[in-house]
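Below, in C-alpha cells: the form predicted on its own, a single chain.
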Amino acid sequence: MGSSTQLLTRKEAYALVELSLQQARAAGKRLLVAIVEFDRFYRVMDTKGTEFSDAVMDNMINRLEETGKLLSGVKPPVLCNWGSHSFLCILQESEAADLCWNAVDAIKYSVECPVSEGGTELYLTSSIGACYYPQDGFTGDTLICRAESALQMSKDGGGNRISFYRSEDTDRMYRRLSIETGLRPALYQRQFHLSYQPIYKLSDGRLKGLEALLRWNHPQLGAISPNEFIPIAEHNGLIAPIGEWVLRESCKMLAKIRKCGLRDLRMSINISPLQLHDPAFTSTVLGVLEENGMEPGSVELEITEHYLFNASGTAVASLSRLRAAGVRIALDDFGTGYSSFSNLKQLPIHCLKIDKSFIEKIDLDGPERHIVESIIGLVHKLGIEVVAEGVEYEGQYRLLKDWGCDYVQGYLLGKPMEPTVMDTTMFRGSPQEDREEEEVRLQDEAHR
C-alpha cells in the first residue's frame, strides 16, 4: 500500500474483526487481535511536523506488508488504521501455537527497523497489546476492549514491550473505575475517617504527638488503603478537598485534646503534593489553624522524601512560607526514594521520618543497623529531627535509644486509634514507661 489513507477505518475494521471471528469459529482456529501503537510518537510529529509523520507511517504500512508475506505458517494479519499512530492487526492462529506469538514479535520488529532522514536514522518503538479469541472473548467489540487493556498495560509498563491481556487486568479496572466513581459521594456522604497513631518522644517516653491517618470503608468494596485511593483523587482533582477536610478534621481532633490539659501536643498531617500548588493552600491552613485557635507549631505537614527532592520550585516556595509562619515541615518514608543528604540542607524542613522498611531489621546484624545509626548521626549535625516509623519490638526501641533518635511512632508503642476510643487517660504516659513500673511492682511483690 502506498499510502495510509488506504488502510481501513475504525469502522470498517470493527466490520473485519466480526468477519475474522466466523472464519475463525468455522475453521476451529483461534484468532489473535493486537493493537501496535508508536511510543511517543507525538515527539516525532512535533519535531518533524505532519508530512514527515505521514511518510514515516506509509513507510511502517509498507514493512507490516512485506512481514506479513514472509510469514511462516501464519496468514498474513489484517491491517486496519487505528489511530494517527496506531494499527490493529488481525491474525488468524496456525495449529502451531508459538507461531502467532512470534508472528507478533515479527510485526514489533519490523517497525522498530530504524527510517532513514536527512542523512540521519530514527529509532521508534511501539507498544503492542494482544488479546486471543475465544480465551479472551466470543465478541469483535469485547476482544477489541480488551486488546486495548492489554496495550494500556504495555504502556503503564513503560512501553516497548507486548502485553497479552489477563483476566486480573479487567477485574483490576473494575475495581479502580468503582474507586473513583466513589470518591466524590464519599467526600460529601462522610464515608472518610481518620485514625491517630501516637508519638513518643524517646529521651522521657512522653506522649510528642499524633499523626492523623486516613481510612475509607467503601460500602461495596470494603477497606481501601491510602496508597490506592490517594493516586486516583490526585489524578481526577479530588485531592485538594479530601486533603482540606484531613487538615479541619485532624486540627479539631487536636483542639479538642487540648481543652483537656495537653498543650503541648503536635498534629501530623501527610499533604499530597499537588496541594502546594494551590496558591490558596499556604492561607487555607493558616486559617483552620486560627479557627481552632491553635498556633502554626502545634501543626507538623508531611510530605514524601520522592516528591520533596523533586519538587518545583512553586512547592519548594508553598513549603518555605508556611515554615516561616511556623508551621513544621517533615520528610516522610526517608530512605524509599533518592535519598541523598546534600539535598536534605536545601529543603525547609524540621523533620526526617525514617522509612519503617529500615527499622524492622535494625535488631538484627544487617546493614540496616548501621545505615539507621548513620542517619541519625549525620541528620542531628543539620539540625533536624529524626522520628522512626515502624518500631514494634524491644530491641529496636532500646538502640534507637541509644542511638540518640528524637521521637518513636509504630505497634510496640500505640496502633493507630479511633476518635471513639481516645481517652486522655491513654495520654499520661507512654506503654514503655508502664512496662518499666509494671516490672518495678512485680519485683517488690516478689521481694516481699
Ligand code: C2E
Contents of the next structure:
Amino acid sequence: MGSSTQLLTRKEAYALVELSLQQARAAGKRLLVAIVEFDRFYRVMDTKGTEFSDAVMDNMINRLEETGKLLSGVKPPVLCNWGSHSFLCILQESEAADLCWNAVDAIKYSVECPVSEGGTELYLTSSIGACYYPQDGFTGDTLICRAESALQMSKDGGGNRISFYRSEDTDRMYRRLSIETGLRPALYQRQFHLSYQPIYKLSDGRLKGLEALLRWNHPQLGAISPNEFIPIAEHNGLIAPIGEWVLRESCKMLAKIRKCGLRDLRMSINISPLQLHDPAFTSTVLGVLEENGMEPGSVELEITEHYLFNASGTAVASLSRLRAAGVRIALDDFGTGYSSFSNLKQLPIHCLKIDKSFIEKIDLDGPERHIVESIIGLVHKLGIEVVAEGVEYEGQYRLLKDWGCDYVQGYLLGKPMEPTVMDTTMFRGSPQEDREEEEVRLQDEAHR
Ligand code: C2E
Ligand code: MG
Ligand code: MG
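Pass me the form predicted together with the named molecule as well; I've looked at the form predicted on its own already.
Entire complex below, previous chain first.
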C-alpha cells in the first residue's frame, strides 16, 4: 500500500493476533478477527491513478481509526495493513456479546460515507469477513484463515456485506477445491461420460432427438451434477476442452444412431457461453460434423437464456455464422432470466426451450398455465419452435399438446439414458447394424 499512514505490517499483524489471543485466553474473553476489504478498489486505481488512490486510502484509514475511538464498550480495534486495499482488525470483546458485531457494522458504515478527494466525490463499500476466538479457532493462524474464508463468502455474495465464519463454508470450499483439482485429470482419465435424454415431437409422438447431458463420476466425491461443476470449469478455463469433448462424443453417438436407421434424429448439445468467445469455435463445430459425415442441421446448440440476452457481439456473431451454415440454435432455460420478446426477435435462434420451473406448474391453477400458453402462441408468431422441458405428468403433456407446443422432454417420456442402455435398446439387434456386421464378416472371410 503506498499511502503515507503507518499501520502494522502483515507480519506484525500475525504476531499481534497471537498476543491478543493469549490475552483473551487469560482474561476469559472472546476475540474478534475481521478482514475489511474495499470493494473493487482497483477501479479507483485504474481510473484515477496511484497518487489519488493513496490519498483516498489515507483518508479511509484515518476515518476507520476515528470510528474505532468512538466505539463504546470495546477497546478501539487495532488496524493492520493486510493487502493493497484491505485491513486486518482485532477486537477484544468486553461484556456484551453484540458489541463486536456493532463495531464491525460501524466500520462498514464509516467506509460508506462519501470521500471527497481533489474535488472528486467517491462512494466506496467494503466486504468484511470475521470470526471469533474461541468458537472458530484456537490459534492465530486458524483465526486469520477463517476470517479470510468469511471474507471470500462476502465477496462471492457480491460484496458490500459482512459475513461471519461458518464451518459449512469451509466444507464447501474443500469441496470446491476437490472439484477444481479433479477437473483437469478427469478429461484424460475418462471420468466423464454423456447421458442422452429423448425429445419427442408432440404432433405425432415420434422421437425427434436427444439431448446430450454431461456426467462426471469423481473418484472420491461420486457423481457430481453439471450444475455444480460446469461453472467451476468455466471459471478455471477448462470448459473449452470439456465442451469440445462433449461435441465430439455426442456427434459420434449421433453418427452411430443414424447408422441404425434413425436418420432424422437430431442431437442437442449444451454450449457454454465461454465456448462462443473462441474465434475457432464455428470451424470446430463444422469440422466435427464433417468428420462424422453429418449435415449441419443434425445438431442443435443450446445456450442458456440468461447468457444469450447479455451476449457480446462476438458471441452473437459466432452463433449467426453457425446458423448461416445450417446449425440449429436453441435458447435454453427460457423464463429463468430477464427475457424480452423484442430481444428474442434479434437472436439467431430456431427454437426456445421453456424451463421446467414453469412446466411443473402448468397443471395447477396458477399464472404459469397462462404464461406458458401465451409464450407458445407468441413465439410461434415469431417463427420460432418451442420445446417444453421437465414434463413429468400426463396432465402437463395433454395441455402442451392442446396449446400446440412442438416438442416435449421430461421424465414422463424418458429420463437421461446411459450409453450402455442405449446400446441395448437402440442398437442391439437393429436390422441395419446386423446387415453391416454381416458385411464386415463376409469381407473378412473373403480376405482370408
Ligand atoms: P439443461 O440443459 O436445461 O438440461 C435439462 C436438465 O433437466 C438436465 O439436468 C435433465 O436431467 C433435467 N431434467 C430433464 N427432464 C426432467 C424432468 O422431467 N424433471 C426434472 N426434475 N429434471 C429433468 P442435468 O443433466 O443435471 O443438467 C443440468 C444442467 O447442466 C443442464 O440444464 C445444462 O445447463 C448443464 N449441462 C449439462 N450438460 C452440459 C454440457 O455438456 N455442457 C454445458 N455447458 N452444460 C451442460
Ligand atoms: Mg439444455
Ligand atoms: Mg434447460
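Residue numbers count along the first chain shown, from 1. Just so we're on the same page, rigid core means the largest C-alpha set that superposes within 1.5 Å between forms. Here the structure is a predicted model, which means the values were calculated and not measured.
S.K.: Does residue 380 move its CA by 2 angstroms or more between the two forms when the core is aligned?
M.R.: No, residue 380 moves less than 2 Å.
S.K.: Relative to the superposed rigid core, does the CA atom of residue 48 travel 2 Å or more between the two forms?
M.R.: True for residue 48: a C-alpha shift of 2 Å or more.
S.K.: Checking residue 318 here: with the core superposed, does its CA move 2 Å or more between the two forms?
M.R.: For residue 318, whose C-alpha is compared between the two forms after core superposition, the shift is less than 2 Å.
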